[in-house]
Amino acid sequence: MKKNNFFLFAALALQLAACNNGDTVKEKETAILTAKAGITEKPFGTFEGKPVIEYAITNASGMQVCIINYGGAISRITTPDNKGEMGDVVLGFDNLDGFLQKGNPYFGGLIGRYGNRIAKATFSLDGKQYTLAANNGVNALHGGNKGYDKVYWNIEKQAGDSSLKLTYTSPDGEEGYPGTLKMEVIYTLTSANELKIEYTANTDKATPVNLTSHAYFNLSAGADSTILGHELMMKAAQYTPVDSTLIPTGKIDAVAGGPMDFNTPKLIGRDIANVPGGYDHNWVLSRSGSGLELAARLVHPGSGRVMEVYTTEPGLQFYSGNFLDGTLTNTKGGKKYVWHGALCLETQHFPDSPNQPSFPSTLLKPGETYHHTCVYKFSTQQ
């Protein structure tokens, strides 16, 4: 018995010692077989005279998800790839600092209260024009120089230890939108490792609305520079072209087995070269009814790691991180974020809609409740 205790003890020091020599593998079944679920918080910084908390969402089977309070933004999604080793699968900053650096390019951010642009920053509505913020050139974007990604958002532990809800009120006037808009932004991470967002909203006066999240994910995790070798399906077949500011013409085109066709999984990088300045498109979805439905797959072969992306939207904006230029400071471990580094899909409608009466309507009147629901599920492949 004793010299079986003997070899027993043996055995596991073995095991620590390969776990201390770097034995990912051995770390990672660790890890996951001593995950606790629930949600933990640790101090982020402070804005605006308020504490920001990151808040940390782990699921019995160890995936992680973590929010913050200032721009209710995604800082880190953490999931096992066809190893079982897990990693970090969406760019972000190490510190507040870096969210509050100019040039952030709304990493993980809740976006509002128009996702997407608006056509040389106005609009009009019930016989008034509305002047907002020209941002992006002569255009408006994600809301103006301070979006709801640039906010603070008051965040309350839900029971069941799964889900976050996030809180802001828009006043009247805020970025040049009319009417006071109360939402609500509730995060969820299932059993299934599943992120699920659901967004809802109400105005005491009639405006648009089209709220996403900005989150940018390359599944490598790290091991990737880019995401030209990620593998993408859309189920789309039909897009909004658009003009050299990147606002819709109006038409709706059918994608055709051009480089907009994404209907057959392919490699990102592959058509990319046709398309100038890269991808940054709205495609209209392929839907069967106003439910939740399947838009997207991704996948990224050298790790197995598959993303699928479900909505209640018309449009999903497919964007390749095509202004990433590696300047970015207090990054993930000091990283360079380069060209094509990450990719957006953004789940809205469709952008200029407030400007294109043929485009399904982002219109939000009083009486009326905002709904929009996005689910990025996480699996692997062999």
Given for the second form:
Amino acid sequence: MKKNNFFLFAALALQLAACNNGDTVKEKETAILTAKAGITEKPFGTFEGKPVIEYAITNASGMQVCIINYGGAISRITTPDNKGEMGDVVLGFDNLDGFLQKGNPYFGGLIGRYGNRIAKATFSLDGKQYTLAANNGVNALHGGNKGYDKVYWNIEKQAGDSSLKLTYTSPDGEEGYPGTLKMEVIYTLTSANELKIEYTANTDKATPVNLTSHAYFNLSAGADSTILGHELMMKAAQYTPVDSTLIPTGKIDAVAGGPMDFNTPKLIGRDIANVPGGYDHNWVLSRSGSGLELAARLVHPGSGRVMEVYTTEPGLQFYSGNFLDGTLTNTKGGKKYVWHGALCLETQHFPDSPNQPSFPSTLLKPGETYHHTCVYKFSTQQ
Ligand code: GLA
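Same protein, different condition: the form predicted alone was shown, now please give the form predicted together with ligand GLA.
Whole complex next, starting from this chain.
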């Protein structure tokens, strides 16, 4: 294919696959002619009286990431396969109603104040007991009934046209957590096809903080209904075993060649039948320091798409989409999101840390700054 034709083809594929569903053919043609690196905006509905915009960041090679104000959610990630064909590799919805539906399992959302579970929805701090909403059986999950995936995030485009700055201030006592938490999340799409997520937060009272992102990946971009044929590597010699309600027992076990061992890449479907309920655990990353380090590598052999995960955090929750059951509505293109239809790789601190004195602390005190960086890097292999 001639170079110019290639670019036109790439732009066409991008626009057809990307954030412009529902536009007229004429609008699409205009979009094709203007497709270039930068940030575009498209109305996506209204939430609590405020406009929800879908921001699309496109880089020079045509990769695109879309973010919405509702939940600060990643609504789309379009990356090339090993033949250069673009495809959307995250689950999501065609419209805001999809995101707002009861039972939306946190698609793409920013999660907090405490991502993952807190046992019996309670913790003690400085001699005081705090009670949270028990929104997952008796436990608290992902920040409560209205976690940060269900609030309106302000979004500002940043100089350089490749980053968005999202801000949200969580009031003192929101969902039972102490202290006003001021947060900033920066999403950047780099020229090296990396989606970088940088979190910072400050508080005016001591509070537990564990922020993460809940994107559901399926690198086949719709070709495979499940992720059982994806190959996963996780750099972790240990994990935190859980009880029947998915609360860590407090032990740290070696993966030791068993079903939880992903140090050597293996198909997710290989051992999953030996893990009751499927994978939904926190791995203790084998780290050499506190900087950004490789945590996981995911490959979809059919398309050759590869995603590497880098983080500054000590843990990684690998969730194999065990609760997806095909019942969500307003899904992209009406697709059925079935059992194991996608997976999450959530960089984080360990679940239930506020009640587990042996785990790394998640306590943020006034005067300190919470920092967390996560990079999802996309590439291909033959
Ligand atoms: C997390 C949890 C899972 C599940 C999903 C959302 O990853 O660990 O148990 O609650 O979120 O459905």
